[in-house]
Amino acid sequence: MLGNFTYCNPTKLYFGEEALGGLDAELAKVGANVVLIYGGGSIKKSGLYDEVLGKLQRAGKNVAEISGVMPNPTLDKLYEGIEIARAHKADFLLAVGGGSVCDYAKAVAVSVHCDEDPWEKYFARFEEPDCEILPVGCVLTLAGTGSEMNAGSVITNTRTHQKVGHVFLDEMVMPRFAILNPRYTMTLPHYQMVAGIYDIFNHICEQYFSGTDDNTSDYIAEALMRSLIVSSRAANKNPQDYEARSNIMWTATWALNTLIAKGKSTDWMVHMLGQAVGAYTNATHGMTLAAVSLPYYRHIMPYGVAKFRRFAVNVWNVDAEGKTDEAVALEGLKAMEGWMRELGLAMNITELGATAEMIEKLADATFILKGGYKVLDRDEIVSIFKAAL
């Protein structure tokens, strides 16, 4: 392990088929004015909306609602939510939905009492909150983002075609609690399920493909990836497999609650590339990551060949005897590609709506980070997008 770090994660998790029972005790700890935040209405069809609203009413809460939060929450939607929360004099925000709904709730939480424009402060200058932060709780219905146990938020500015994530340093941005019932994820379409699975996998990869030291965090990451591969195959065959879906949900949380990032650098360039595609196409987040991953990893593999060899052997069980490190590493990426195709993931950006004419704009919209094995220049980014078509 390298460097010094502090680890604190204050989110309380309720996990399992009876997890929603924990909401009663948590509501007793918060103020009277609650804003219920959710997406397109699937929670009403499933009955979850009625269950949650009933608990809020029995707890004596005054409830306002922000509905229609989209998979890629927009800045305009953020402004709308801020106004609703201010008008309601909100004490607490309850997000019921997937990672985008949780992300959105955290963005509202840091913006309601902010005197500045939240886009400029948080997503352009990447500053930290210096105002009161509203507490957030999450009832999760989709496994993928890990937003239920971290301080991250992603917002899309449709005017500038930028999709920007900010991982806040203040632990008060993290949800106070999260309710994780794997049954809630079983109503999702197959496309959303596998997109979420790849989102989980890539979160681990972004933290794994960096550094050269012998790091405990990498061993944990390998175990999480192996578990996810097994569970994803089971869920792909039978989406109603509770054991598989529960393992996927638990892995998603631990993939991005900051644990496996400790003591090491991290990459996140796949996310930068994928978010640029998402900003222009509004494609599902996990699918944008899948579409750019292999071109990116093949490009940087020569600069981190030892880790890619380890990935092949420890995650994909590639036989390394008598082979060069590069050959083993390439076999690992081939095995990963086979798994991705098996799940039915998007394998190129063309099928997500991107075109060759967009590539220069996609490159301009891609933030360049420095934590991975190769710091990309703009020409390399263009080359990767071309390979991803």
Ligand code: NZQ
Given for the second form:
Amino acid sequence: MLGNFTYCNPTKLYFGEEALGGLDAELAKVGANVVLIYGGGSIKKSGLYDEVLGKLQRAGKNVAEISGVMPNPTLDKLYEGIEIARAHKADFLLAVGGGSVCDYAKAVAVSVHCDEDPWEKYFARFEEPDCEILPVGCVLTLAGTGSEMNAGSVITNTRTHQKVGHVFLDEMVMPRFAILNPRYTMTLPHYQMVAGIYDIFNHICEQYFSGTDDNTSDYIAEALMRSLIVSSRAANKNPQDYEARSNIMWTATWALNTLIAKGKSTDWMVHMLGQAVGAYTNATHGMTLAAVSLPYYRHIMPYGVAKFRRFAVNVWNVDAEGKTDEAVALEGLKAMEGWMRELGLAMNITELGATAEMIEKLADATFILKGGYKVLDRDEIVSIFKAAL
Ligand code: NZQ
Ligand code: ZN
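For comparison with the form predicted alone, would you give the structure of this protein in the form predicted together with 5,6-dihydroxy-NADP (NZQ)?
Once more the chain from above appears, this time first in line as the rest of the complex follows.
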């Protein structure tokens, strides 16, 4: 395990078909003024909205609402929510929805009592909050981002075409609790289900494909990937398979709640490339990752052959007998590609609305991180986007 680190994750998880029962005890711990935050209406259709509102009313809360939080939440929507929360003198923010709703609630939480512009402070200068942070709770309806148990928040500035994630260091930004009922995810359209699955897989890859040291985090990562591959295939065949959906939901949380990044270096370049695509196309997050992954991994594989070989053998069961390390590594990526096609993921950025004319701008919008096997230069980013068209 590299370096010195602290591990603290204060999010309490309630998991399973009865998980919403935990909301009563959690509501008893928070103040009277609650802002209920949700997306474009899926929770009204499923009946979850009525259930949650009933609980809030029975707990005697004064409830205001922020509705219509869109996938890839925007800065303008954030400004609107901050005003609603301020006017309501919010004590507590309850996010009911997917990663977008949960991320958004965290951005509101660090901004309500902050005098500065949240974009400048948190998403341009990456500062930590120095104001009171409102507590957030989450009822999750989409397994993917891990937002339910982390301090990440991703906001899109549509004026500047920037999609920026800030992972806050202060664990008080993490949700106080998260309600994880796998049944809630069963109303997801197939497209969103598989995009979420790929998001999970890629979160694990981003933390796995870095470093040459031997550490426990990589072994945990391999186990999570193996479970996800099995369960994703089962859920793809039968989306109502509770066993599979519950495994996927649990894997999503552990893939990005800081655990498997401990004691090692991490990459995150697929997310940087994908976020640039998202900023210009507003495409579904997991699909942007899927569309750029193979061109990126094939490009960096020669610089990290040993790890890609290990991935092929330990995650995809590639038989390495008598083959070169490179050949084994390539077989692993081939197996991953087969699985991605089986799920029906986006395999290029053209189908997400990106064009050859956009490539220079996409390259400009890509943050270059230094933790992967090869620190990319701008020409390499351009060539990866071209290969992803
Ligand atoms: O808005 P509603 O009507 O609820 O519909 C949503 C939305 O259209 C729908 N949906 C969610 N649960 C549903 C459902 N439809 C039917 N049944 C359900 N049970 O799904 C659509 C997508 O929802 P969204 O919340 O946008 O998806 P996701 O959970 O993938 O979140 C994506 C956002 O999270 C950010 C992404 O960049 C993106 O902005 N990320 C956050 C991270 C974090 N906090 O650590 C890390 C990730 O890498 C990611 O960047
Ligand atoms: Zn992601």
